[in-house]
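Next comes just one chain, in structure tokens: the form predicted on its own.
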Amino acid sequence: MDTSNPAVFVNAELLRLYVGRRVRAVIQVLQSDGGVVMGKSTDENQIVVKGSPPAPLSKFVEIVGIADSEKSIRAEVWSNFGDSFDTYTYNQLCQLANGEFKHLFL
């Protein structure tokens, strides 16, 4: 496993604070227009996500890729995570991962 470029668990809330680096997110599809997908966060927040999406999308999609602003993220790999998602226990995961236990994630 290449652990040189972690990306690191975020949510819309935490994607502020990493412009510019290897992010993580999972969002569940709202809308998808060439290449931008509009998405819900798991904090119920909206994220843009910029890329050449896989078809077809379901429900729920993880993307890692660079946060390029507050709101957005330009992806640089898509995975298909179904059409039901635990989006409380990820959101969880997210708050852990930059929180009390951050050394553990990066």
Contents of the next structure:
Amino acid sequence: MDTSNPAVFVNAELLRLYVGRRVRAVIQVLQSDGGVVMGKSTDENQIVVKGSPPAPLSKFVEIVGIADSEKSIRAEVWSNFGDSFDTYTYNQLCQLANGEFKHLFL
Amino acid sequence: MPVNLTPNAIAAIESGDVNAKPLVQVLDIKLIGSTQERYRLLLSDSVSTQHAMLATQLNDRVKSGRVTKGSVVQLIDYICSPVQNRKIIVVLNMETIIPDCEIIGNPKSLAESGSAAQTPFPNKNLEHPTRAGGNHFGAQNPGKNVQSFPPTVQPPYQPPPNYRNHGPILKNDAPARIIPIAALNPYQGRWAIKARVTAKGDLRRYNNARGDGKVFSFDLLDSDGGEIRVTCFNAVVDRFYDAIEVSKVYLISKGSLKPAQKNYNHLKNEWEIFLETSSTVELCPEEDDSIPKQQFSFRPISEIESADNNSILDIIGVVISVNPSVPILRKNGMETQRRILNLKDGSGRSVELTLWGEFCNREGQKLEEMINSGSFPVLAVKSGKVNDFSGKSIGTISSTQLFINPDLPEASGLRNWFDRGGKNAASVSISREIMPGGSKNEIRKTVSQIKDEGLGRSDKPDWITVKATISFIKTDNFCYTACPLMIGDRQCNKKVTKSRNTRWLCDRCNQEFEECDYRYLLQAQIQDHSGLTWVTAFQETGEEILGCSAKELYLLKYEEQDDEKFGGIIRSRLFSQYLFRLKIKEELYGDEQRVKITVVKADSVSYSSESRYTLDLISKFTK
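The form predicted together with the partner chain is what I need now, so please give it after the form predicted on its own.
Whole complex next, starting from this chain.
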């Protein structure tokens, strides 16, 4: 298992801190066309995902990629997470994983 | 100026009345005693005189000149003891009222005064105390030629009935001193308080063994922050109910102090005032800024988690959601309304607030409209009750008060925090709105804790919840043959034995039948990160775990003898995770004590609610 470049769990607020880094985020798909997917992050803000998903997207999708700006991610891996997802819990995870338990994740 | 001493005081003391706290005059003081300094006083009630010994602790009064010949004093603590066929009065405590005064009256030694003055004060006679009704403070009584002064301690007023209509009776019309509410106590004597009404209760009618009655209460707050409840019954209600208005300031006096009724009264005062017909309540029209409008002691929502169930507290938070009113049937059969709101504050926690009854229609309705229009109002709750049914939540009680967007520094602080980002700050609900299993008092344990904590060993069984995985299912004797006959509305279910041929016999029902029922008696092993243990699952939980009826499995194994299919089913149920509700009890098996664990419920794990639970654990872990 390649652990050399772990992807940081982010929401919109945390994305700003990891520009240029490999990140992962779960978004709710709002709009998808022309190589760009508009998504709502788990902390209720907008994230732009660049890239074309290989398959039709479900309501919630996990994106792993490089944060190329404070509000966008260049996607490398798309994973469908289905149509129901507990965004609150994921958001808490993002905060814990980047806060007091950062050492367990990065 | 002439002063009236308590009539018949000397005679009363001699007859044994040591409670009257009379006013007497000291006519003479003599130092007696060779080894110890003792003062002997000659006391007069303006008609008779008597000697009294001064307790040595009061010697100073004489020495400092506070008590001299001619002083008018009030006896506070005193006794009268017979010594050598004489009665000796000993003064244990007294107050100097007038340090120097001409001799009042024409006192003679008691023996000379004759029998006229010997009627003792009957202690219990309280009929028609001659107070001027409706005393208003500040009004001196000029016509009576009586000197007014503020005594430090007032006796309970007990005029002798003989003197009701004639003779001068000491009447004190001086204004009682205004004291802080915190200083009120039943032994105070005359008192007056100036305070603002912070809450006015409803007029309640009741019916008890003594008949019908009515009562209402109101709460007071004074400038020192002292609070006290005032209660009025029956006729007193009529006198004061309309006069009392919330947030007005009143001067109140002449009520009785009794212990506060802690069931209803949650103010920080061990006493409660009970007004009588003779009590006075006077409105103070000028604004008194020194008395706050309302007193709160807000706690951050995070502290509610550790508050005791049923405790009363004040909270303030931003309303983030308001649910519609629902009708609820209460235990007494009455229907009421209930609304649930969620409050959030800067402590990183949110809490559920339950509104009951009128609160739903008044404040609840208003809050719902405000939320619907997009605003998030600040709500202050005074005297909310902590409830620990699911997590910790707050509910309204009859004495609760709600304030929407109050004019308080805490409210503006919250507003600022919320508008500047607090709105989006993550917040964990301490009321755990998504309840796994929804059981009351759910205790979560790990498998190893069952043994480590010796659960099941006390005389009552332990009920716990464990999240664990099925790691093994015993396939021999996974069910038993049960009696299908009904006893009342329940199935007998006793184990039946085979009678002749293919029939079954139940000992309890004493009947034979062709077909028996098959019920689970499953032995399984469950495991979590800490350890593993054996559990027993009966019919319902067996079905939850295996996903099919005992009869199906029995037939599959023993009739069709399809071991492969049977094994496949069993294997497919292994390693599924459940939230097990377990009953643990130590029982005697033969001559051995064994801890028996029964699965009462096997719920599948909802990842969402389990995550919330874990998040909660994490937050507690890091504290």
